[in-house]
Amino acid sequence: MRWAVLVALTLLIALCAMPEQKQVAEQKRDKVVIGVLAPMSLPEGTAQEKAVKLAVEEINAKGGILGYKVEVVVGDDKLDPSVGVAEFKRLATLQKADVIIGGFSSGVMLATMEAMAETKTLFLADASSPSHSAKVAENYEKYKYWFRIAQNNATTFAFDIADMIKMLRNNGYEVKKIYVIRDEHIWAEDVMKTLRPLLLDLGVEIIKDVQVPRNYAEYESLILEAEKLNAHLIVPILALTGTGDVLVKQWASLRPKILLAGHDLAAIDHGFFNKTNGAANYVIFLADGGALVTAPITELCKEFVEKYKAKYGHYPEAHQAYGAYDAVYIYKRVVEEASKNGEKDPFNAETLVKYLERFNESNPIILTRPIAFTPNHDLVWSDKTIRNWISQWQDGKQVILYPEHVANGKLKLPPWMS
């Protein structure tokens, strides 16, 4: 009898506990966590953090994602692969980030992709080396959680430099010899691998290819050498040196009869003209990621730059801000679509990959820029989606010169070259 009473009590306790256990399961998630991982000593990193926080603030004001409040957690990779890996794992495991946004250095990105694969965390990334998307192509199941969202891969910079040369020729400026100044880094070598055969087809000779380390500042001798060798263009392929402003100042001071035209990451930033004290006038550059403060191509982009300025007191300090802002909203979109379609866990990274892949060339998502992914999770490079607009600094403003359907200005040559 006593045994029967004990069994009955046990069953009663179990039955009473069941609703509570179910409730605990339902309340397992109480928020959405978005991680930001980038070099926070650089504007490329701080711009990503600020843009993500702005987007999250807007989303939380409208009820969050599926009713959950969104929280931002931040890691600093310090441009160090080992630090990047440790910080990625911390954000993914200890901070329980549902998605991580950011990056910058291609070398650090290669390392953090391993942490991404290990933790199976969605990674909406900024870095330009084609070696990242190559990993997706070679081992899809392992690396499918990675998507490039801030800018096209570095191969496309070569396409745009070739188009830049064609545009200059069409405007009466002959280009037969170029002098290249580039980062001593994997991403710049990736550009050159694609650029060399394109230049050969155009009949353009690379008369010198100079690699420079981070913080390099002795550009004067290189400019003088380019002039001595009768170069028609000095083509920077720079990002990590951090001294694009020094190159521009020395070019404007020496006034060689050579255009400065290429890929200098620093020139994209809205404050670059003032940083160079106006020396940036007439510099031609590629606007990575297809967005500029003075030439926004979507309505959301126009709104974003003004909201960014209202919140932080200045326009985005680096183009990575556009990709980071877009990343938050594209994540929100795919989670909501997954939920609408009845997915068991709409926050599951495995589930969300297939929803992100639906944004392809024939079905882009329009945010600050039209975003579409290739099968290996690169951004689609095209006139209708994202490409690196061929642009020029003119009288303190950035104008797009090419392609024609987004151009808002015409080529101007420096007065000392007239």
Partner chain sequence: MIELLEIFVFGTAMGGIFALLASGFSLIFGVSRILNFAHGVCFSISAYLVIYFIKEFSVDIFSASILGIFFAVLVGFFVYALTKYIRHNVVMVIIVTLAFALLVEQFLLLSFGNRGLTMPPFVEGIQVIYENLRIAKVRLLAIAIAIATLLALEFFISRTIIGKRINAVSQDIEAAKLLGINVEKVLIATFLISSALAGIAGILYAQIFNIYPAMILRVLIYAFAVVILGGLGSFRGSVVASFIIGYIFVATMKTLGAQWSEFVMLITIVAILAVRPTGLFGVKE
Given for the second form:
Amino acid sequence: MRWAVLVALTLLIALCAMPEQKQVAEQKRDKVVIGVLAPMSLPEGTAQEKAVKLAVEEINAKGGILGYKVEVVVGDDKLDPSVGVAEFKRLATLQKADVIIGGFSSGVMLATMEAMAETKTLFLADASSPSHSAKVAENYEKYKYWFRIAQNNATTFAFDIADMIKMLRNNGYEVKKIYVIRDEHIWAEDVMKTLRPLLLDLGVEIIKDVQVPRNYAEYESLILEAEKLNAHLIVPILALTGTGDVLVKQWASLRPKILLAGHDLAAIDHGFFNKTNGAANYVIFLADGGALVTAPITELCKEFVEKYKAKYGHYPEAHQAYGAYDAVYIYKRVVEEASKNGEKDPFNAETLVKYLERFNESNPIILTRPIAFTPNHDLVWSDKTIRNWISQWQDGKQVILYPEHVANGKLKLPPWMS
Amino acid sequence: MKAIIPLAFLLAILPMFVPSAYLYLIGLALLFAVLVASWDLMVGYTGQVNLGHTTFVGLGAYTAAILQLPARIGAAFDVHPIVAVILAGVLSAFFGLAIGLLTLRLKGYYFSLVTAILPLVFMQKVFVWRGVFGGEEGFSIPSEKILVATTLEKYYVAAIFAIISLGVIYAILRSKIGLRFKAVRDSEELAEALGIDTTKYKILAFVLSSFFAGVAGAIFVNYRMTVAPDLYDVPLMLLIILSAVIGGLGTLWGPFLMGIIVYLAKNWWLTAFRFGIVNEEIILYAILIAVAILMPRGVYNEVKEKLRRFAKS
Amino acid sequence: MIELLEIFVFGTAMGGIFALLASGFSLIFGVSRILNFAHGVCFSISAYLVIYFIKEFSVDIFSASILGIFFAVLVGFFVYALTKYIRHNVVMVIIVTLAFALLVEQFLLLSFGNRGLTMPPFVEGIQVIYENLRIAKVRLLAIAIAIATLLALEFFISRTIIGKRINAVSQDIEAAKLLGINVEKVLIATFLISSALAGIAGILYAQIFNIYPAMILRVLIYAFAVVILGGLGSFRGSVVASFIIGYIFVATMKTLGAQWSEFVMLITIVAILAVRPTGLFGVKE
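Please supply the corresponding structure for the form predicted in complex with the partner chain (the preceding block corresponds to the form predicted on its own).
Full complex below, order starting with the chain above.
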């Protein structure tokens, strides 16, 4: 009996592995393979898959990359580090992906970066923890294949929040005491570490710093407390908690004389206004990833959101779509440049790392956003490249308030506060 | 027991046929199978339904991770990864002892309910002391502090561990101790009448089972190089229970092999079936419900029975 | 003072919802010795369906709620049917109900996504309780609905024939059979009532907070905590325990912070268990 099971099991494993073995044998290039690896149960995952497919469709219609047809292969990391690693390896070795685009969870990213180092595959990634680029800094040779493309390193939110307070003050809204509500998570801690000295310089006091776990939804008592402590601003630093909409709803129904301004990831979503039945009105947020549907900052971005809507029936469901779309085009661009410069193998990851690094602060590439990499392969945070634009919901529309050169609206205070 | 030798042989030559991406998964499946077998040691052989096996998996995982990266607690000592892995098992066993002493003297459902909430208590610890345990994203261990580096070596570590664990558990169950476990399961009153200290043997089984879970958790960490709270979590627990029950409780081989099959099915074979509102997990759970209702004694036992009848006729 | 009042109101709302959820779980256990891991399905499915009916068919919130509770009852009946022939096997019951719960969780994940959803409340607006303490009216309504339902249930169990039979079966199934009680019918009734209670709890919860797929298993933790504290199978025990846990939960959240609330709740329960293994009102098995 055990024998029978053992033999059957071995046969099954061998059978499943065999057909793919043949592909491994083929060595000559006949196509370019782009892998997408993200959590497909989340909008942050599906948006990346859709955006990559859109870009690849466009590229194939114009003759592909160096004449090769581009193919997309998809993996689902299920937000699980073990699965993420296995899927990365599958895409990189069995599907022979030339580049992998994707990611979302910082924890999964830490694990998949190991698979990336082992397979030496170019990885144009999402996820915002500073620990990823720190790895590139620590061991450049091993982790150099990794580039952050979707959004700035999370610590930059601190600079944006400081600028947000300055912007409010310039508009005559006094901010001296703030009430922070943040994710109970490492990334929010990193933001706070950078934010504290900045606030000290501005003379702003943190009267309370509340940490909330995933799916926390009891904001009413926090808002009441902020009111009692005479806070001028409730500053959310919320992404993983996933209940930014509940906070906004409870804030709008309690109507405290306190502005809600900070980084509430949920507010970036184009459908957020309808989802909250208009409670989002006057909420000030950071446009993470540097692009908004109603305030595109480049021509390509404007085209992209419309093409996306035409193909899928709705605007990008998560900002990661911009990063993934850019990733395909930046890959095409570096391969073509490598080929033009006579590189022996223009698809070689080692070679392409050098070409990607050419897009630095003084030489950004303008795609849906202006992209430039730091020496540690983070995105350069600046007014000229990508930063988390300070924005506000105004009557169903997302409006950028700051910095001025991309702003398309002025600050509005809620009626119950004026 | 004889089947362990061909199993070892098969596992030894597998890398010749299977590409490394799948080898990586098969190694994970073997580690997972040890979790299932060690759960069966407690549940299938003493009849006490432990719903908190992942407590010890996670405990072992975090213990090893911190011993291998003591900078996380601000300490500076050097522990060889093998020592870290064994210490992880010992600590898990120790916790198993404490919790066993507290709960196994109670009869009925309380052991199940308490063990069901245990992993959650331990998981909260990860979030509350984020600085040390890394919170939700966990933390990664640099490759120079890890047991072995390449996928092939990792696979062999997992395979050797699986073979040894299976052998040791089998030996325990074949011994006098194993017979007493079964006596406790079949009739606690009778066992007590025979002068067996039932609580003692339940605790012993729990400690042994926790030890293997802890070591497996520690090897998991060395295998994938990151530790994260998913090792404590309910989905892992459920997968363990499902594999063991479908494999056939109290048969050791059934749960072990079913552990490999279920893990590979979930993360490999069934991933192609993903359309609309159906994914591999839905298919898996549906199959498992059907099997549980139609073959409540487990696939292993039912098929064995059928084959025996077939051979007779 | 105002803090105490706030903890009292918020804790009562939380405790009331826990009580609706856990008393059903406890009733099912009492009558059939089934640990129903699929109890959270009734809780979640009703909330999700209400949101779905409102969004897709523009049904008003009250009719949608009735439909939602109806579907929760259907799910309850389905779980009853699923476990009918394996009821004697504790492990199998856990497996089947747990697998069913996870199956539904995946289904919700694929059809509604991982993000939490909120439901439009029965009543909009804010009620000023005391000075600056304002509370959403829906939370006060939830307290009222929960307490009214629990009182009705208490009346039902102690005064009506079916209720008395439920009580009899949960105390001694063999004696009940001898008295000629149709145990199967009693069991069905218990499943239906318990599922409806969980459905109501789900709707109230989603109106105050939000609902997400992982809630299916998450609410089980609360149900477990309640029945461990209150004693398995004891209806009154679970109600009292629910409120105790509700207050502990809210008070911890308010004083130590949200990340501690579950930790403290779970530690308290383990501690109580070490001292009093059968819970506050439990009977020896």
